Amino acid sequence: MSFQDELKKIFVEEKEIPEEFRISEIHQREYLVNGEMKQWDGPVSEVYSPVNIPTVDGLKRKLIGTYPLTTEKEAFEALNAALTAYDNGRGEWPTMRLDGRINCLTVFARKMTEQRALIVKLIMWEIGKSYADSVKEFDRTIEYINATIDALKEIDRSSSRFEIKEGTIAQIRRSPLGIVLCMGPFNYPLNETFTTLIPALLMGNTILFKPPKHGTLVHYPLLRAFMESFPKGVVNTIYGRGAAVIPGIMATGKINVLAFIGSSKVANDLRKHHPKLNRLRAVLSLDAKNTAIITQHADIPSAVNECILGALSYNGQRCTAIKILFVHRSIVHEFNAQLSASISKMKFGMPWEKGVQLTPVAEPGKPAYIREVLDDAIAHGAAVVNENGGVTNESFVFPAVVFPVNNKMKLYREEQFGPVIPVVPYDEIEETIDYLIESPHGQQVSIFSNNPDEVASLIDPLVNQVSRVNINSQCQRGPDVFPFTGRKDSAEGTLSVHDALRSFSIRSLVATKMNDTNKKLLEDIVNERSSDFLSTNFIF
């Protein structure tokens, strides 16, 4: 059997796929604003999956369901319900005590893990990723609610005393910044939204949150779970057209915080319709073209190993996908006869499937852009070196070694986001770094080499061209506690579990003259528990 006609078997009819994988379709008729589950009577978008399905008439993308197509009125309704909840920093919200927040986050995580198996199917159905991964993804945001809540309670542990220096004695706590506008990717619709929504919920903000274009019904189960957590206006979300319904209430002045994770050009051209940047704070996640740097001292079956699992995990659908590969010349011939072996052992099918390890690419248009850069790359000298690269059925696309990839390619500058691996023979170390330093992007380097001292003379430069330098492993965003962020292009401001809950909030302090007068009132305020800021409260 040819290769094409394994391609051609794996999408299968619907009575083939195991009944606890299957779906039905999912019609969402109602929106969450101002505490309320809002009915929608207007026009609806169609969610088709990325997993085709036989037909008379050929395969045929699986609809899964529909979802509101609002409009700039609704959001609107929005805004004004955010607003209204905030209150200028006097809503019930924004003044409510720590502990309380805590506890209305924690009925949500009850809530948000009745509905597990759903949201898991549904992340495997609208975009793709495997089963494994999907459970993946579900539980890390449920263990990343939970590190955030811990995170917050340390923090506020710090800040329960007063500091006393130069006649001056104060108390400094976090205060919420007040409205943030959130928008997540579609490759963690899940994950990567509430790694800005819950620390941004935590701190104190009120929330308005568009789900991705691919990824929005994942949230639908959720939209009772938040109108049943939290008091009315604190989460709203906003549905339709980006580009229709955001640079209305952009405009307004009144977005606090822009939390967005997708392409720069998209943040840049919403921070625009913003009248007072100054008053805008903004964090974003954004481009990335992360670089393996191979060395003539690597160990190969390692270096190839930990290159495909960064290059290829969800299909390279991933913004910490190492996405451009630099191979010392002496062992480039060596390292592509290994990396081609590999993945031509790696499993391919439906996202259902155990083991699955490559499933269909989730953007439509992406098949397409995958042939256009394989096509502009052997126009320019390259040639898809591994067995079957590129091959395409409808949404599946069997990765592609291309190589040698030179800087006259669009492999060589733009991020692929598919399963196409680029690599660039080089003589010496310079050229990676210098490749870095011109590159518009900032996130992580990989270095593999066993040699500790060329290693360290990566270390050195990199550092500061990009946020995260990986040692013989790939590119990646956990553990959740470490920093995650980038340089140039890729980033503003940082997501950790401790960064994003600074991210979301502003140092304020009462302070006064150290005096026998001022200490008897701070000491009646406290006693008499009469104001939240002003406290020695110790949350366990």
Ligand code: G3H
Contents of the next structure:
Amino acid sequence: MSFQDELKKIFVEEKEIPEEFRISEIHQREYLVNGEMKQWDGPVSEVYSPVNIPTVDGLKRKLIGTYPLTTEKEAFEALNAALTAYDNGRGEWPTMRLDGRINCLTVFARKMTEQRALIVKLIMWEIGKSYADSVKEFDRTIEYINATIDALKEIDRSSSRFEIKEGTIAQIRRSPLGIVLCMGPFNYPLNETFTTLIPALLMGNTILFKPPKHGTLVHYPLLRAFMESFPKGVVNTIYGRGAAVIPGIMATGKINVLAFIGSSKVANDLRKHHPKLNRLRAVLSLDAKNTAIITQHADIPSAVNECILGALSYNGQRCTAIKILFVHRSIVHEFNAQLSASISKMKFGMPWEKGVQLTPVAEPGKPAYIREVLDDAIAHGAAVVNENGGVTNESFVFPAVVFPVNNKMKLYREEQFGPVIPVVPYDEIEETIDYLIESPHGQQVSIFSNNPDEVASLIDPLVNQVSRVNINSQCQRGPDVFPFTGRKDSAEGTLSVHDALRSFSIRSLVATKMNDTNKKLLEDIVNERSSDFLSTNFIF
Ligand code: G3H
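Show the form predicted together with ligand G3H, please, the one above being the form predicted on its own.
Every chain and every other molecule in the complex is listed next, the one we just looked at coming first.
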């Protein structure tokens, strides 16, 4: 079958979808606030999948359900519930012993696992992620929860002792910060949301949780699990348009932490509404335009493989995706040829197809945006150099390799977040370093070279431009125990299993002058176990 025929037939009728992957519409009419599933009979938002179905009127995005379009009133209801549950740090949750909180989270993880099949299916349908990657996203999240519990135990063990310095004895622990507003991205609606929500919860904060616009229904099967696993008001949901429901609650000044994964523009707009910025901690994962540098000493086939993984996994819709390639002029034509040949072999199709690598893109406006950046590049002297690059059928866009890209083009700076690979030829290595110095982004870079002197000469300047330098490997977040952060407009705060627990807490200490009276006082408190903070107990 020709490429054109294959592309035309990419979307199939419902009866052709294997039964185990079909989905029935889910109409959510509840939201979780103050430990109750409240009924909603107001307006709803329709959720359309990026997967189209052929109809007599042509291709139509499949409707997979609806969710409440709640208003500022319900957002305030959620805020008040979180404030009451926190009760200025005196509520049941922030004062609960760590083993109690861990037990609640363990119950939650068990209930979450019971919903695995439905959640995986919803990830697949709502954002068009392949079934295999949707399963990975779910399982990685459960692993993240377990690893977070282990990291917390580790922190607790090292905090369960007194320190004596310069005649002062102290016990230092981490305490919650208060009300955390968690907003995750569409591309990892479950995993990335939970990489902030779970550590924030475990540290004793109470949560306002707004699911991403695409990837909202994914969370519906978990509301009851939240309700049944945690005291009331500890986890509260907010639905509706972000611009309508979030500014008001930020303006109260009652949000203590903004945990946001998305664009730096939205993060800055939201933050501005808070009246006391010194009281707001921000944990942000933002824009990125990760760069790959392929030098004349690179192993071309292995660089091509890693760049394809880096640029096209989940169609390039990852904040960590490689979004621009600098290739040494002496090898660039060979590199482009091998890159194009490998792309032409990639399997495209529907998310449930076995081995599928390219699927429809999640955002409805993305195919038009991709056309716009391709036209802009062509107008400034570039071409799409791979066969069928940029060819589109509704929500599906075949990856485009664009060459030669220069600084006049949108693709040189804009984060395309989609299946487009801009290739810039370079002559001097200094040009690549200059690009990174001038870039507003600073998340990661990948260097491809087998020359140790050359790699070393790039590592030192680049570690001061970005937060992770990958050698002969694609850019990525994992392993989740490694620090994940960025410079400039790419992030604020550091996330890793361990660092996230620190980001959502603050150190508090109890200290006294070391004399006989105070020693006796501390001994009595510890022996009588009359304080949870001042205690040498720890969780095994
Ligand atoms: O979208 C950003 C994600 O954190 C990327 O994670 O590198 O594991 O795909 P990943």
